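This document starts with one chain, in the form predicted alone, laid out as structure tokens.
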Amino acid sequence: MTVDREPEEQTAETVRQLQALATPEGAAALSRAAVLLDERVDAVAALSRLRAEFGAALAGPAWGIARQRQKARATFGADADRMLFTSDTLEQAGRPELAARRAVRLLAGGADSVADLGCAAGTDTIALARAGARVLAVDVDPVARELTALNVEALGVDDVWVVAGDAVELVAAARGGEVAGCGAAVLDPARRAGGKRQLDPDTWSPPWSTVVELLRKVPTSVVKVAPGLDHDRVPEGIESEWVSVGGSIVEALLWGPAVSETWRRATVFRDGVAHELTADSDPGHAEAGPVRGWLHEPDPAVIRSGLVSLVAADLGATLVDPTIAYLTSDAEADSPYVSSHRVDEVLPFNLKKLKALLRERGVGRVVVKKRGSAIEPESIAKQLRTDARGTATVVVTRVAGAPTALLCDVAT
């Protein structure tokens, strides 16, 4: 993880405001506005408040933590409490479940020192320690290093220590597979600059270059890549790994060889259970077909690591178009990896055929799901609503090329 750096003077400043909230009078500012979100003071009076309380230097800092801490309780639970972020580094930072999982495997081996390239608020740091690393934590940005040392402190993880360093520079001179001194590592690209998203792995900081140098010098290391990133990009000998909760992809990862134990894996996490499906080799394409009785839509992460042949070849399923993941079989299907609905008609996609129908199955409203289709889901549900009290999915997509509305899951 890393932050975009700020002019050196408001670094400073920045800088010394999370080292005031580290003092019990911080504490205590802190915890005032936490009480005063929780009320839903707005943000003012709440000012007004903290500020007569705490005076000026503290109030504005121990508010915009507070509300970064409010945004990080439904992730890091009761540890968000005891944690400083700033917007951006909140944004960087992963599920602190995940971050664990993916300690424990980088540690399998047996490495027990990992250089965290890019640390921003430590939250890998802290993952990392908590699986009984030593962790270097290392970063450009003095805000960066300031929060990890702060947060480390703060939740009493030890054989943590933060240094100041540039991951370019310290991948160039990595030797003997360490980087700074440890036997495995963890970096985590910038991917926006400007407060935009930077498609282009080369304009990531630190670059491709860095990435593809990193996982060759270093066997034993994880960098997380953006899930859009090109197949083609992938280094041979490097295992690319999709992560999903609740049906999103939250991490695309790529594994060292040291640590790479398949060719390409979708991870799908379903009521806090991880499951695991893993190719050596590009299994190729599923079969298109006609629709069946049956519409299974594969997890993003299946989608996007190339695996949704393995699940059609166990579910006993064809596409419903050469190019769409729609799958579709002749039965339900009891698996993690996609969500299943009931066909109950196909149609070609026509507004005016589709309400009709709608109405004469006793259907008023519907969810639009599509894919293939450039119609606004939320626009053709208000258009297809009625007065009747059914519900039903409405699926747009493309079979054998063309238009076609599916639908399904009707309740009356």
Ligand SMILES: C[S@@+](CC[C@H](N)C(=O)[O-])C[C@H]1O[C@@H](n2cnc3c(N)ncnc32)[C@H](O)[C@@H]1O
The other form holds:
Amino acid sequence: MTVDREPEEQTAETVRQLQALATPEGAAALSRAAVLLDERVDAVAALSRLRAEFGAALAGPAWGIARQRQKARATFGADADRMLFTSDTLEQAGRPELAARRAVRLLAGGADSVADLGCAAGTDTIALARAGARVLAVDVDPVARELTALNVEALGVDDVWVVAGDAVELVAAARGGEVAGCGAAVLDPARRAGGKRQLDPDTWSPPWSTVVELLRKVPTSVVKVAPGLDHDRVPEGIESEWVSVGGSIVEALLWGPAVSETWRRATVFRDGVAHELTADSDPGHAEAGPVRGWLHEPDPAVIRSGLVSLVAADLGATLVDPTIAYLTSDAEADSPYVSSHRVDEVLPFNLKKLKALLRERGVGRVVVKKRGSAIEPESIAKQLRTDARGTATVVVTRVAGAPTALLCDVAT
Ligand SMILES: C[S@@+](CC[C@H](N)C(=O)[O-])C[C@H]1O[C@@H](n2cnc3c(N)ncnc32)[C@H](O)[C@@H]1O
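Having looked at the form predicted alone, could you now put up the form predicted together with the named molecule?
Whole complex next, starting from this chain.
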């Protein structure tokens, strides 16, 4: 029988469970659950063993948290096995190495106290405290506050105060460049509701109006926003930064006026090294021109930040089409901001002709990439597959407005 609980009752129950897991017996149940998970014991058998050893009250929560820890390991490393996460807070958590980088930059001007406005499981709070700040960790959600308090304690982090509060009210009451008595702030609004991404910033929690108010009132602040945020929303004098890791955008940030250093920034992590491209004003569009010997795919952080023309200038490259973010140049590029492909053939996009060309070149397997085309890359790759041993990359795009296929990186 399932028991329907009021949300407040459910929250109070979750808080009690988290507190129970923080006792020595709870810790033992968590360790046992982790071993059972590593041994791939199925959930039913594992729960019945945990129940027999630790009782029904600890078994379910220990199993649930152990599963979140297992998921968290890839991102949080060794800390994951000491921290507690619910599935919601783990989903909302940023990467600790990026939180650490943000914290260092935010504190570089000398601020020593920071309000983390919406702390969730405490990723930013922990990074800020480790960077040397006194941190006021605020959340409306009692489960988030409990998680942050327990995680801070488990990791031995000092100088953190966890309090209940509404960021909307705190920001409305901000005075003299401070919020909640702190000289700096981090705001990471919840951008999901009911399991769905909220595309409209006015529906974030706290909403867009609080984001703008914080940036205006607390100059030493940073706000995490959705990477797809409409550029027009960014207030005057605020630096926007897009960060990518391994070719995917992982976060977008707006920096308060005291910590803004430029107009836009693309930060591209490659092999753990951060490469930063900045512009103090709009660099405009790159020129377009015919396809040459090399095709360059700008990193998504470079595209989102509108800085493709800077990379084009650096590489002596032009766009293949004024509306498409593919660059082309005579020479191979040695740049962290692009992935490059050698162009072997250029032909009007026609599947039959492409197939014939691949047969002729002995290519049986292709990776298909596209930009500015409605094709489905995986389906096209399947249709082009044969027994031939060669490999290649096929780029389907528009060149000077015309649907075009570029056969690249042929290896036989
Ligand atoms: C995206 S999460 C923060 C994630 C965190 N920075 C991290 O990396 O782990 C947003 C948090 O804000 C909290 N929140 C939402 N609206 C709030 C409000 N008005 N006041 C305070 N906290 C709020 C949510 O409960 C949630 O824990």
